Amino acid sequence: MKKKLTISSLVLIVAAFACQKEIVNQVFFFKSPSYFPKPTYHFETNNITDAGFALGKKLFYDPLLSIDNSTSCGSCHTSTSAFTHNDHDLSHGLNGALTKRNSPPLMNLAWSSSFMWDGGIADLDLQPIAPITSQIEMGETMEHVVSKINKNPNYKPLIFKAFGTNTITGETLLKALSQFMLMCTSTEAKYDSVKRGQAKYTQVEQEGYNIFLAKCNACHNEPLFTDNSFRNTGLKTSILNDSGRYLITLDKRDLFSFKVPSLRNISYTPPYMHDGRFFSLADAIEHYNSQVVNMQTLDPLLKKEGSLGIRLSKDEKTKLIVFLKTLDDRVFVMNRKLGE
């Protein structure tokens, strides 16, 4: 009888372990909410696996990707800030050098067809090349990064599990990074619970939502809260004189146009705008209310009926902020599987 109990216990333990293993394997299965649009990323060329995710995560947080082994992707994209930084306006690179722009958050990238503030990169698999090879940010070459990783014995088992070979290439390195970044999905804010019928807005949140739909949704389309377009929002030109998307297209109609950022996790991602000029959400909203600068390429939505900007009363601004905070996803920013 004792032997039977022992065997039964072993069976239960094995079954429990198998169940736990199944859950672990499912953690990194990419899921698109039913109310989201179809992802634009080409998953058929880069299927996400546990091993690929693990390799991508290690690479993302490894300063080995920089010339002096001091700076990782995670240096400017911290998980608790929705994968941006929030302690200074412009990104810092090698030896504290300043870039021209604020680090954009990395979330819900599977639904994006262009990357960077100016949209200069059209494929997520190619995006990491820009910071890795930037002389200000990480100062490396792809060839040297690949060489360093292949010489590091800690990577060999991870590479083999992910790609069935002991050596990494530039292509597989970039695909692994994409697998990690693709899993940085934010879909657990209160807004999402409301969309799924699991929660309801308070009266003030609902009023703020109505204000958002009337005055903000044209550019910040729900549920991603961006339309991925490029627009001149009437910011006063700074000493950096960043001409935005024009640097990519050389089309004067794109002067001072930047990608519309998502409003998801807005509380976790200050400072705001491409150059981080606004450190509070109230200041960013006030820009649209009273500080829009008229210029030839200003977005038409910001100069309707002879009036610049988006007029908001004090009460409307307060209620709008209350709604925007329903886009904060604490589950995402505190996810240990994504954090360093």
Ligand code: HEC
Given for the second form:
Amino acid sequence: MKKKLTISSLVLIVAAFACQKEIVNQVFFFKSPSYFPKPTYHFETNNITDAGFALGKKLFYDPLLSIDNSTSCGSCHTSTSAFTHNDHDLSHGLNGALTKRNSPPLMNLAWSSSFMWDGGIADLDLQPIAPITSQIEMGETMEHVVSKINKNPNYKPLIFKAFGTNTITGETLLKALSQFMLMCTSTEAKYDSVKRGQAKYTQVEQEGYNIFLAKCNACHNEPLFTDNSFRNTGLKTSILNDSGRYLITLDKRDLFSFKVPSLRNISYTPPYMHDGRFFSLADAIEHYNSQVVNMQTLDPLLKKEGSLGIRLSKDEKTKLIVFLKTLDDRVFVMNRKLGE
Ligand code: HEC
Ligand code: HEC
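What does the same protein look like in the form predicted together with this ligand, given that the last one was the form predicted alone?
And the full complex, kicking off with our chain again.
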């Protein structure tokens, strides 16, 4: 009996291992599916290697990057929720201080032309400086983080393998973080299987897709489900009074415009919108149907022929949600190679 148990548990372990290995092989190499546009990231100055990725991953999950060793990048970007801060509208960083905005998912960043809800950062390699030096998020200086890492013996072999040097610099630290984040690709949703001819939509999913193409795709452009533009969707202004893209361009036409977020992995990323005001997908969709507020900079697509928003019947809303769930990528959110 004892022996039998051992053998069967061994089989289980081997099976689990095989399964894990399959997932790893599937997504570990950076790949751009044939139906995706060309990535915008400059790989020629920062080529992804196994060692660079491993170093980047350790840095991403290391609270050493914050002043009081309390907060890592992973504190606000959890892999199992597509790297958003799950269940938080605004995120808390140091001493519970709140961020101004909702932590966005980190995925398919190699195809993004700008970062943050207002697009204030143009290069992924420069993005981590913002959270590391923010008094609300990690409260550090780059110099001090670099010196803490160089004093930590655990990092030595990793740095050497990745960059062939004994010490890390601000530049190599940022490059390693980029290598980890670039590997956070989401390309294994049902939508992707259908694109590759490996699966078929159900009737309802197909109807939802057709509604999506007609009413949403102009901004949430497939296959990334964002066109990387900034738009004002007529959300009622809140007490945060965040003027969005305007803060970067100081162009009045950009008042209250925010980056069009990807809708991939939408089931894993509530709450929704730049300030996390909607806790359910149904509420986020209802916004377009009945809550769009008219203002000068409202996107023209949302005030066509004098009518505000995008009319959706009850049936259409249901089918849209069914389609949007085909954008959930379990392989991505469960990938142990990316998780802490
Ligand atoms: C306290 C929570 C918090 C911490 C810690 C944090 N982030 Fe973020 N992150 C956010 C929020 C909130 C935003 C959105 C900010 C905005 O739009 O103004 C964001 C945005 C981003 C973006 C832009 C994504 C996009 O698609 O535009 C990247 C990349 C990112 N964070 C990576 C990191 C890295 C790397 C670290 C660690 C060095 C980190 N974050 C630490 C909360 C956090
Ligand atoms: C005019 C461009 C535009 C159109 C059309 C549009 N959206 Fe959006 N969508 C946006 C922008 C911009 C945001 C972010 C708004 C913000 O936070 O201020 C957004 C946010 C969302 C979110 C929240 C995502 C998140 O991660 O927070 C969902 C869900 C969504 N849209 C679904 C839809 C659906 C479904 C349709 C079609 C019925 C649609 N959108 C049509 C531009 C658009």
